[in-house]
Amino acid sequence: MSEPVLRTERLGRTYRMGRIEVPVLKGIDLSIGKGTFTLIVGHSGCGKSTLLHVMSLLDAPTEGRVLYDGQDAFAESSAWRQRVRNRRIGFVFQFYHLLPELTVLGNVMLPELIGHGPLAWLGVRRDARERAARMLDTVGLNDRMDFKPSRLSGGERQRAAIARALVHDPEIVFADEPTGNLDTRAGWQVFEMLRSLAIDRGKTVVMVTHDNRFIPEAQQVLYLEDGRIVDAEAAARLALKHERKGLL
């Protein structure tokens, strides 16, 4: 594996529901190599999205550490984490989260707006618009820039979400079930687009999925079960177990 850009050590996340504690992540140790395409695979409810949210600094662990280039992210200030999220990280969600009142171009420009104050925004708006337009051209949506999201197909919405995640040129891209709402053809298109970010452009891409068809195409696969990383053989046995339960 290449030099790790991200590591977790004994990572745990527990949620409290009234008086009940629900442990979701249970002592996870993992390493993500710089410029690699990593899949985190597991059935629904095993903790995949929670793990991705903690690694991308959208949520905080209840124990353990998340290290970016050796720095303990949650030992740093909230301002430090915000800078990392704004400058180094791009995030692609399963449900797109495009603002319906904005055009596709306006949605892709949002990260640039968030990163500047109102006065500074006036000075960078033209450049931000040009970057957003180029990114939409890259994902094949140059003819959809002035459309509202409601006029796009599911695959087009996800490509717009990818353009938004990439417009500030992040080093690391996290994708949470980005093909979960797409048909087979659109799903593979989105998958190949994310994979090419690592293979062709040297980005570090971490994608959560429950779709085992993508496994052979990944450079690293991490199998998650009940909040823990397991090996491939254990993952196969557990997948068969869950499949049989689904047939009962």
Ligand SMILES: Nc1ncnc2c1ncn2[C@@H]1O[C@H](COP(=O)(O)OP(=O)(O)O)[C@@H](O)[C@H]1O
Second form
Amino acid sequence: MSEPVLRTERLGRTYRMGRIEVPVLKGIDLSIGKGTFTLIVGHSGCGKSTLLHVMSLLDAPTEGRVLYDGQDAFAESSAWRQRVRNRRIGFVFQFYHLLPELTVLGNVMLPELIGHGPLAWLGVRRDARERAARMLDTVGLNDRMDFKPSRLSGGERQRAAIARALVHDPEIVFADEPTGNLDTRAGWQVFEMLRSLAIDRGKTVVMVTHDNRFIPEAQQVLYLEDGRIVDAEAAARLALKHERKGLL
Ligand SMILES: Nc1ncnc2c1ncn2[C@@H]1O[C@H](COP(=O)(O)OP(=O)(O)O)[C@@H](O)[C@H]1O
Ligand SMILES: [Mg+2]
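For the form predicted together with the named molecule instead of the form predicted on its own, what are the coordinates?
Next comes the full complex, and the chain you just saw is listed first.
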């Protein structure tokens, strides 16, 4: 594998609800190579979103470490983590999280404008607009820029969300079930778009899915089951068990 940009060591995340402890991640060791496309696969509730949120520094682990270029992210200040999040990371959500009252272009520009005071806005606005328009062009939405998200199809909304995640040119893109709400064709389009970010543009992409069809196309597949990484054979056995349970 190429040099790892991100690693986790014995990563754990336990939720506390009153006096009850719910361990969700149970000692995860993984390594993400620079410029690679990784899939994280597992059944609903096995901890995929929790893992992605901790890896992308949106949430803190309760045990273990997250290392960016060997640096322990949670030993650093929250300002350091914020900087990594803002500059190096892009995040794509299953439900797009586009703001309904803004146009597609406005949604994609927004991350560029946040962090600047109202006066600075005037200065950075044109730049941000140009970058956002270019990015929307790349994802094939150049004729949808002035639409509100409600007028777009699911696939178009997700492409707009990808444009928003990429507009600040992050090195690492995390996507949490980005095809979960899309039909087969739009799902493949979004998948291909994310995969090509790694293969053709050298970005590091980590995508979560419960859709097995994408597995043969990934450079690395991590199977998550009940908060642990398991090997492919164990994952296949478990998938069979889940399927049988669904049929009975
Ligand atoms: N904030 C939370 N508080 C308590 N339990 C949670 C919280 N978030 C997730 N969980 C639980 O953690 C488990 C894993 O959730 P999640 O990471 O969302 O799984 P997945 O994305 O694989 O479906 C689930 O059992 C879920 O109910
Ligand atoms: Mg999830």
